[in-house]
Amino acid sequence: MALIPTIGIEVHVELKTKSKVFSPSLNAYGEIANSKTNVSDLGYPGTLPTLNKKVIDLAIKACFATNCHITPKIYFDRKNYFYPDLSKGYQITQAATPIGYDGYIEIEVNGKVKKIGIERLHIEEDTSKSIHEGDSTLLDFNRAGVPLIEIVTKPVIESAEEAVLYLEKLREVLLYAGVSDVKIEEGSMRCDANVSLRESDSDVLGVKTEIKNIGSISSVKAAINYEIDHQKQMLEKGEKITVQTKRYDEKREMTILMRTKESNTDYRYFPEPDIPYIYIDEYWINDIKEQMPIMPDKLRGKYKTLSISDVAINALIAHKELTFFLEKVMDKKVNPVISANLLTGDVLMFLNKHNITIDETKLAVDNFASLVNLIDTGEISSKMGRELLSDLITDGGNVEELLKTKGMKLISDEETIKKLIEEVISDNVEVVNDYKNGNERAFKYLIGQAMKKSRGQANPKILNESLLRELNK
């Protein structure tokens, strides 16, 4: 009987706000141990959470950007359990009432748009972070209190690689929705995966394991692979699978007990009482829904209409601030196609060797957008453009006045251009004849020495109709 893997995510995102969840002390990453904190992050008798009303705002625009259903009324919840990272001896959090339920990413596997469901999507607080050294552990309250959402899958996803599409796909709506940074490797995203077998012919499901606090997208890859082949082993051999909570092993490639795990009843959970009822009423759901970007699946089918070529929207995507440069050029009504290509070329490579955003450049919008109208209208040659593009990105400037600095005219005159070809074609009679008898690089060669000549003003257009109307000759 063929075993089937049923797979859910479960994933917790830090919001991107100034200060935490219940109390003002500042949200930051890469402080001092313990300076971010005040009495109520560390747990002190008597004190009381105080709600900051930009965590829900940001959760309202995540159920926006996960196709979630609101609850119109919402409440929080204590979930108590004893660990050393949680000084209060329980955790805020939302457990009857998320603030989004029913929602889906769109995810395509083989060709073919298949919908993740997702289940829930809860608010809660952040733990301290338990930093281990030798035998001992230190606590580092920090995090306490940072504003979690937790968004949970239905059980549909099928295989290792869906899981992944499905990180993806959620890591970017969350990106561009700007709810968070999603940077994994600080720990503003991480994921539970929960992994179960069930037989071919049965809708029942088999026991499942969680696997806890996956570091990375590949290795959420490998964490459920390994599960799915040892499970698949155990059952081949007729063990019992036991509900179990584990950890991936990075270097060893496995996945290892933790703990069996508690059910929700352990938890005892129940209405947090020092926080009062939310009502999220249309106004505020409108309000929020007004300020939400364009999302990316949106500006896929955006600049595939404008004829940008599928390589450059991949890498516009994947650069959300390169994304939203690009929107703000093309309302100055220029060439996209140009645009699109000059910022994931030249001004991308620039950003990656310099380890910078476009904001940190000197780069401006009306500039660019002059400097894509000149190549567009074949004033300046694009060899031009990306010179003149390269002092833009780190000096500024007006793109007329550097034009005037740098003596840049395009040479359109066709007698001008046809004496330059009649100077290459004397000096190369070879590469001539080596045109003639049916070496088209040798064109290429001869357009590389006119442009030389030119100092790489000359009209490409003018300059190949030119050269070719004199080899026919």
Contents of the next structure:
Amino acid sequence: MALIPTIGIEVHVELKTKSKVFSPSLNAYGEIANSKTNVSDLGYPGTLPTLNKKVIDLAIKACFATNCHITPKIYFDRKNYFYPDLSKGYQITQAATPIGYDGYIEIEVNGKVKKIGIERLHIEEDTSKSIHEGDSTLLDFNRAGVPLIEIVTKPVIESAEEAVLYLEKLREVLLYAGVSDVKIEEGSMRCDANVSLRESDSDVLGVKTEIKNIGSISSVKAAINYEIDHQKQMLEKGEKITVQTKRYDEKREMTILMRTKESNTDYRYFPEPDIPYIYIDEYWINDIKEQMPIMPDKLRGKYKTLSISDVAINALIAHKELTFFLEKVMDKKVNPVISANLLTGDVLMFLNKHNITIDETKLAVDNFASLVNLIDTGEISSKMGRELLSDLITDGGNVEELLKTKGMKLISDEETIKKLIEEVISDNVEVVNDYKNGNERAFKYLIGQAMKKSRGQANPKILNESLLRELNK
Amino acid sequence: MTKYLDLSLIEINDLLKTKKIKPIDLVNEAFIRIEQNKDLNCFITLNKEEAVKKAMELENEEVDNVLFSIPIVIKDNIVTKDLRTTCASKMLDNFIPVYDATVIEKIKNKNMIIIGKTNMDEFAMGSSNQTSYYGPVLNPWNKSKVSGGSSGGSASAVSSRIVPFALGSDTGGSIRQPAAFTGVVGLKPTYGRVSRYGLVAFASSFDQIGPMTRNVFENALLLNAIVGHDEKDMTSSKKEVEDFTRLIGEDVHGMKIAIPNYYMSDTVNKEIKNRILYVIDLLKSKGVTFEYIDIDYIKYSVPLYQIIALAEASSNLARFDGVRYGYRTNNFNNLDELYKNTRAEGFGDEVKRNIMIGSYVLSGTNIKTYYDKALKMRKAISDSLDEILSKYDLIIGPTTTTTAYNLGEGQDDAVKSFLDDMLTIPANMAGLPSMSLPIGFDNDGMPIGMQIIGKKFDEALIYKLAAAVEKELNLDLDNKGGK
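Given the form predicted on its own above, produce the structure of the same protein in the form predicted in complex with its partner chain.
Let's see the whole complex now, leading with the same chain.
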């Protein structure tokens, strides 16, 4: 009997707010330990939580990004347990009324679209960070009270590959929605995976293992695959699987037991009496809806119909600032293919080299659009265009003036070009013969030679036409 | 020996304004009275050095309000910056807060002078002030009797006239019951009227800070000073600040008052009932009408309160774990032992009992059996009280079923503490404002309190009736303790 894996993914994402979810302390990463904390984060006697409304805004955005329904009346619950990183002895979370429910993320598996159902999306506060040093543990409360959303899938993922596709897609939409940095390495996105196996002819799910806090998307894949193999081997040997919580050891490439029997933990959830109900009405929802940027799947579809290449589309989607820039450029009605190629070519190379985003360069939408137009109409060659672009990125400035100072203007005079071509033809008799025998590449070679002779300044359109004409004489 | 602190607030204020006395005179007198009444055990921590310093500072300042430089004492579960706040627990015996509660900021803005932190039941859990780590508070009217609790220190301090003003807190009767036992005026405001920021939480959906004073007018003045919306407390109301003295002195003719049969049952001591009936007759002669009524589910108030309040308490007290502040056991080898021994050694029996009950009602399926149902019933009681109050101006009844009992009584007696709270808890269940007003004495000379419950945010009307009763009775409530 074949064993089918069933996987559910829980993701915690830190929201990108200025201050924490229940206190006015700053929400900042990488600051001096305990410098961004106050009496409330430390759980001092007498302190009370105050809700940061911005967190609700971002959670609503996350609901839109994950196609979740929004709960109109929400409240918070206390999850009670003892741990040194938990300053109040309870975590403020949402148990009974998650702000979002019943959503989905679409992934593409073997060319088919599969919807990964999302059970719930809720808001909670982060704990402080434990730093273990030798025998002692130090606590950094800068993270205590950082807003999180937890997104839980239904148990519908069937392979490690699907899990990875889901996580990549989730990361992408949350990034586009502007709710989080979603940086796994900085802990602003954290993944837990629940893995179980069931008989292929049965609907009854097997006993699950939860793998906590997996450090990267590639580790998610490795951890799930390891766990599936491990469980298969156990079942084949007739061993019983018990409910376990594990972690994934990246160095040893295996999952390691942390504790058994999760059901023994009794969190004694009850409604948080310090925070009144929050009513999310239509106005609030519509207000947020208007702020939602265009989502990556929509962009993909749009770019495809504009004949932008798949390679360029992928590069664009992976860099949301580039797509936002491209959207603005296209508002100027310029050639989208040229725009996309320049952005994902020279521009992206420059950005990667300097490790910055496009917003941090001097490249202005207007300049870029004029440049694309010049290339599109054939007034300058793409080589000239690239040279100009490099100047525009580093120094800014006006395209027309740059053209003048650089003395860049295409040779569009037909006589001059004709002369050029005649020279190239007489220099390359054999290649011309190849062309006449049907070798298409010979034509490109000849164009290249002519362009070289003009030092890149020949109008490519006219050059093309003239060469064809001369060769076919 | 001067007795400025026996004068009315208005008289003291005049003397200050006309420079006949200085703030330091009031402070010195308060500390002399503390010394004279040491045996009452009203205080956990005195603020003498700071109080004297503040009085000196105020000497050259303009007397800009009626509370200016008036000594006040604060229940020790309200945090005061740089002034030890213990909640009468070993757990916080060494705890010096780094911030002021919102009510403390407000009191300081009025330039009142904080004299000390008053004794109480540990974490406000108890109704006879016998659960304090620092020992019981005695009743100034009879030192073999309890002060009531949990705001026993505040009540006895005002009753013995050490100071004219105290702040207490009331979760299930902790202002009103000791006020009744010691013959002072104590008000639990509407839930949300006073910010809870800086009040060490017992049961968050019940707790309210309130004024405890010698008389009705001064009670309203102190309430004026501490109310208002606070951004640091999401449950604090946005209601406009009003003058709570504004109806005092108005004719009570035509007021319609409900007397719940629950409040006049055989459980209530006969002397107390008779005294209430006396007051009713008195008010009838002034044109007030009364009707006896039944309130749905009110008899379930105490058990329901115990489920909800203790559930909240079990969670609120989880933060006392020895990790960041307060008591930490020396006796541990691992994290589990740190928690267990810190809490076993730091908390007293009553607190532990309450945490256990609270944890129990939230555990596993119990939350459905107890907690969820209790919340529904709370709503039902609250709705029936609101309904009654839509037909009547106020509800009255006794504050307590007995007068102050002997020290040593009632400890570890669940039935006794049940009876202690049964008349005060309904107002907390519904978040209603409620006052205990002294209306006389029993045959042993112990004070009797009458409770007046109003509509939400209708404290002004409570003050109106209370002031009329106070004026008619004209009791001598000064027990001459230590003077």
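Only a predicted model underlies this, so the values are computations on that prediction, with no experimental measurement involved. Residue numbers count along the first chain shown, from 1. Here the rigid core means the biggest group of C-alpha atoms that line up within 1.5 Å when the two forms are laid on top of each other.
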query: Core-aligned CA displacement of Gln449 at least 2 Å between these two forms; finding: yes
query: Asn110 C-alpha moves between these two forms by 2 Å or more, core aligned; finding: no
query: Core-aligned C-alpha movement of Asn355 between these two forms, 2 Å or more; finding: no
